[in-house]
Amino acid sequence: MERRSFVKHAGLAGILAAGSAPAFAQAQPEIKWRCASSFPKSLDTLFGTSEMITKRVAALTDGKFQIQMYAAGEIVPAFGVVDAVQNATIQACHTAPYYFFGKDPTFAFSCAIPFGLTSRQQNAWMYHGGGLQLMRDFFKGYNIYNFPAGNCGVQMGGWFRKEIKTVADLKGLKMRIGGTGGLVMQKLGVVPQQIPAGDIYPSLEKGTIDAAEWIGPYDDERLGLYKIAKNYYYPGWWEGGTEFDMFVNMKAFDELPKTYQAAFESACAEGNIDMQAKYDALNPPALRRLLANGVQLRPFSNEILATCYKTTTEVYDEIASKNANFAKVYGPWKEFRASQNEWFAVAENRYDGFMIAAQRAARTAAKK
C-alpha cells in the first residue's frame, strides 16, 4: 500500500515537473545582445570560437538568450571593442586583452606575456589559482566582467624575410607584433607595429613591415604570410599561452538571469577548451603544408632567447616600479609562474622529451 502510494506520487511529481518545464522557460525574459570580434571571419578558430559560444548559450537557454556576432570592423573596428563593451555601445567583444597593453600593461596577463605561461598554466592561474579575481578586481576599472573564451598554445615567433642569427639581426627591424612582446622587442632596437589581422598580409606585402607574428601554422597559412617571407621562426617567447576573452559590459552582464549568466560562463569556459584543442589538431598538417611550399623552418638561438628573457624581466621590473595595477598582478602571478615550472620540469618536460626522441628514432629507424 505504501509502496503504490510512493509511486504514485512519484509519478505526480514527474508530470508536474514535466509540465512545469515549459512554463519556466517561458517566463525567462527573451534578450538579444550584440558582441564584436577583434578577428574577421576568415580565421574560423579565433572568430568560430566566438560563434561557437554564441550558438551555446542560445542552446542552454532555450533561444531565449541571442547573441548576434559581428566581425572585426562590421560595427566596431578591432582594436576598439575594449571602448564599445565598457561605454555599453555593445554588451560583449572576444578579443585578445593585451592588444590593450597601451591602455594599461596589466590587460596584458589576461592574455600572454612574455616568457609567461603555457596554456595549461594558464588556465590553472585563472580558474585555481587566484588569476580570474586578480583580473576582475582590476576589469572593474574598465566597466568589464572577463570570461576566458579561448586559448592557442606555444605561438610561432613568426615570418622574416631574412635570417635572423644574432641579437644584432634584429636592429632596425619592422615588425608586427602584439603586446608587451613588442616594449621587449623595442629595446632590442626593433621596431614592433600592432596592426590587425586583416592588414598583416598587406603590410608584410608592401614592405611596410619586413616581419611579422600571428599565431601559428594553421592560421598563418590562412593569411598566406608564407607566400612573401620564408622564414619561418620559433618558439614564439613573447607568447607561450595566448587566451583570448569574453569582455563583458558589467551591467548588462548584473542585468541578465542568473541561469543566463551561468549558461554564458559555461559556454565560454567550452570555448577556452575547444579553441585549443581545434589548434593543436590543425597545426601539425598545416606545418607539414608549409614545408612542402618551401617554408624555412628556424628556431631562435640560445643567444637570442637568452638576451630577450634578460631584457624581459628588466621590462617587468620597470613597469611594475610605476604601475600599482601591474605590480599587483605580476607579484603572485611570478611566483606561480615558478611553482609550475618546478612542476612541469619533473612530469611533463621529462615525458615529452622521451616521447619526441622516441618518434624522431622510430622515423629514423624506418628510413634503414
The other form holds:
There are 2 protein chains.
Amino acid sequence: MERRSFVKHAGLAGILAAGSAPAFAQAQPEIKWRCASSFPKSLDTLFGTSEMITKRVAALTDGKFQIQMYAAGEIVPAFGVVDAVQNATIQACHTAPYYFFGKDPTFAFSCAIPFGLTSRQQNAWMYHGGGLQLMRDFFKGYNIYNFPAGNCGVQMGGWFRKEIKTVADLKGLKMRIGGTGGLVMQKLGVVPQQIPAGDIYPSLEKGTIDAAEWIGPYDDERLGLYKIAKNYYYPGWWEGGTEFDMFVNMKAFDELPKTYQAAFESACAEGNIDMQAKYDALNPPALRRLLANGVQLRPFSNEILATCYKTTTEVYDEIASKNANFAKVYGPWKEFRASQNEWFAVAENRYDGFMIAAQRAARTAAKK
Amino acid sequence: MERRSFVKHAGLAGILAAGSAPAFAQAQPEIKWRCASSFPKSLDTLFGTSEMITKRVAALTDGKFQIQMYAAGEIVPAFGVVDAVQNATIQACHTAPYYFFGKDPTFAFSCAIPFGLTSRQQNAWMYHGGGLQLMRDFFKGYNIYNFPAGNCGVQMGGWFRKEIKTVADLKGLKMRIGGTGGLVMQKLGVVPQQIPAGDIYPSLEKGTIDAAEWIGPYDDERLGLYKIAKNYYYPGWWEGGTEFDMFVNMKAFDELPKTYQAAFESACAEGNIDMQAKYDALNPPALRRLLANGVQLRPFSNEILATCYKTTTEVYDEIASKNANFAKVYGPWKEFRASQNEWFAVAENRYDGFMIAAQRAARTAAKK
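To complete the pair, please output the form predicted in complex with a further copy of the same chain; the form predicted on its own was given just before.
Starting with the chain above, the whole complex follows.
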C-alpha cells in the first residue's frame, strides 16, 4: 500500500516536472540512483556486468531510470557498500555477499560457501528451489532486497609461492581468502586475510601474504599474480559457483513504478547469465596464456579436499548451533545440494567426462 | 538506417492513433504480436518459459507490447512455425531450432548437435564467443532474428524397451529422435523418426517405435514413457545442452520501438537462465520418483559413446563439405568446443567430481 501511494506521488512529481503533460506520464518518472560496486573499474567482468545491468535498465525505461555506477572507493569503500545501502546513503550496490560474513555468516549463502552449489545449482536454488525467498527473509533485517546478478563458476584455488602437497603444508600460511573459506582454512592453520582486489598484488609482492586466491584465469591474469607465485591450484573448493548480487535498499525499490521494478529484476537476471557466459568465454584463452607464461597448474590432492570438506561440515554445524539465521537456511540448502549432486552425477557428469576425454584425445592426436 | 526511419514512422502512427497525445507518446505505442510454440501447453517447462518471457515483456512495457502465446497446433503446427515466421503469418515462435535441420543442418547450431556444447558453453558461445553473430548471419536467409530463450542442460538418452549393450543392438531400432542426432543414429542402423511431443507416448505404446528420447526426468515423467519402456539411458549425447530459441520475423522486430526491442531481448535472456534453473530444480525429484517406479537407469557404454562420437565427426565433415552455411559455423564452433573442454577439465570437472563422490558417500553413510 505504501508503494502504491508513493508511485502516485512520484507520478505527480513527474507531471510537475513535465509541465502540462497529461496523466499517463505517471508511468515514466525520471529517477536517478547511485550504485556502488565492491570492485575496481579495471575488472571488466565484475564491474562490467554491473554496468551492463544499469545500461540495460536505462534502455528498458527509455532513459528515464538512470543508475550511476561507482567503482570501489569512489563514493563508498569496497567493504562499506552494505552499510551504505542499509542506511540509504546509496540506493544499491553490486558485491560479493560473503564479504559480509563477519556481520552474519548467512550472507554467504547468497554468494558462495565452501563445497557449495555450482553456478547452475545456485541459480536453480535461487530461482526455483526456494533460495531467493529464504535469502529475502534474511536480508529484510538489513533493509535489503537481493538480486542474483552474476556468477563466475567454479573458481581456481589460487596462487601459492610454495607447493601445497599435504594439509600440513597449509599451516602458518598467510593467505588472501574471502568469506567462509577463510574460517575453514583457519581451522587448518592458515592465517586468512580479506583484502580487496586492488591490494592483492602488492600484498603478495611485499610478502605480507604467502598465497592469494582471487577468481579464475582471466581476472587473475589481470591482477598479475602469476608474476609472483607460479603454483596455480584448483579447484577453489570454497567457491563452487560464486554469485554476485545487486543489493537494493527496500524502501527505494518499493517506491519504484512497477515497470521499473520489472526492468531492474529482468536486467539483473540478464546480468547473471551474461557474466557466467563472459567468464566461460574468457577463461580458456587466459588459461592458455598463463600456461605459456610458465604457470604450474596443480590439483589439490584428495587428502586436502577430503580434510577441508570434513572441516567445513564441522564449521557449518558449529555456526548453525549458535546462529538461527544460518540454521534456517542451512537445513533446506543442504538437502537441495544433496539432491542436485545426485542428479548431476547422471547425464551431466557422464557427458562432461566423455567430452573432456574425447577432446583431450583429439588434442594429443593433433600434436603427433 | 532503415530501422531508424521506420521507428520514426511508427512513432508518427502512434501519435495519429492517440489523437491529441503529445510527442512523448511515441515511445509507447500499443503493439500486439502472435507467437506460436512448437510445444504443448502441458509442458510447463518449455511452454511455460515462453509464457514467462511474454508476460515479462508486457510487464516491462506497462502492458503496451502484448505477445499472445499459442501452443503447438493451435494456429500453426509444431513443425510449421519457422515457415510462419519467415512468411510473417506470425511475428514470432518459440521452438527447438534443430527440428528444422531438414531445411538446413545449420539450424541445429542454435539448439544442439551431437557431442556439442553444454548449457553454459552454449551461452558462452552465443553471448561472448561469436556464436550469436554467426547464427544471425545464417538466419537472415529466413528473415529471422534468433534469441536464445531457454536451455535444458544435458538430456537423457531416452527410453528403450530392450537393453542396448553394444552398437550392434542399435541396428533396426525404430527410434523417436530429433535433429542431427537422428542422422548419426541412421548411420548406425537406427530408423530415426521426428515425432512431436504429444504423439510420442501413443507411438511407443502401439509399437510404431521401439525407443524414444525426449528431454529429461521431469518432462519424460509427464509424457509417461516409463510406463512402457523401463530402460532409461544416459547421457543424451546428441543434446549436451539444448538451447530453445525465440525466432522473430526481422521486419516485425525492426519496426519495434527501441525500448520494446530491449524488453524482448532482456526477457529472452531471463527466460534462458530461468528455464535451465527450472529444469535443474525439477529434474532431481523427478528422477527419484522414476527410480521408485522401477525405472532402470543405464549409462551408454564407452564403446557406444566412442563409436557415436567418431560417426558424428564423419557426419559433420560430410555435411561441411557440401554445405557452405554449415562449414562457416562449424570451423569456429569446433575450435570453441575444444577450448571450452580444455578449461572445464580443470576447476569445474574436479569440483563436480569431488562433490558428487562426497555426496554419494554421505548418502551411503546415511543409509547404514
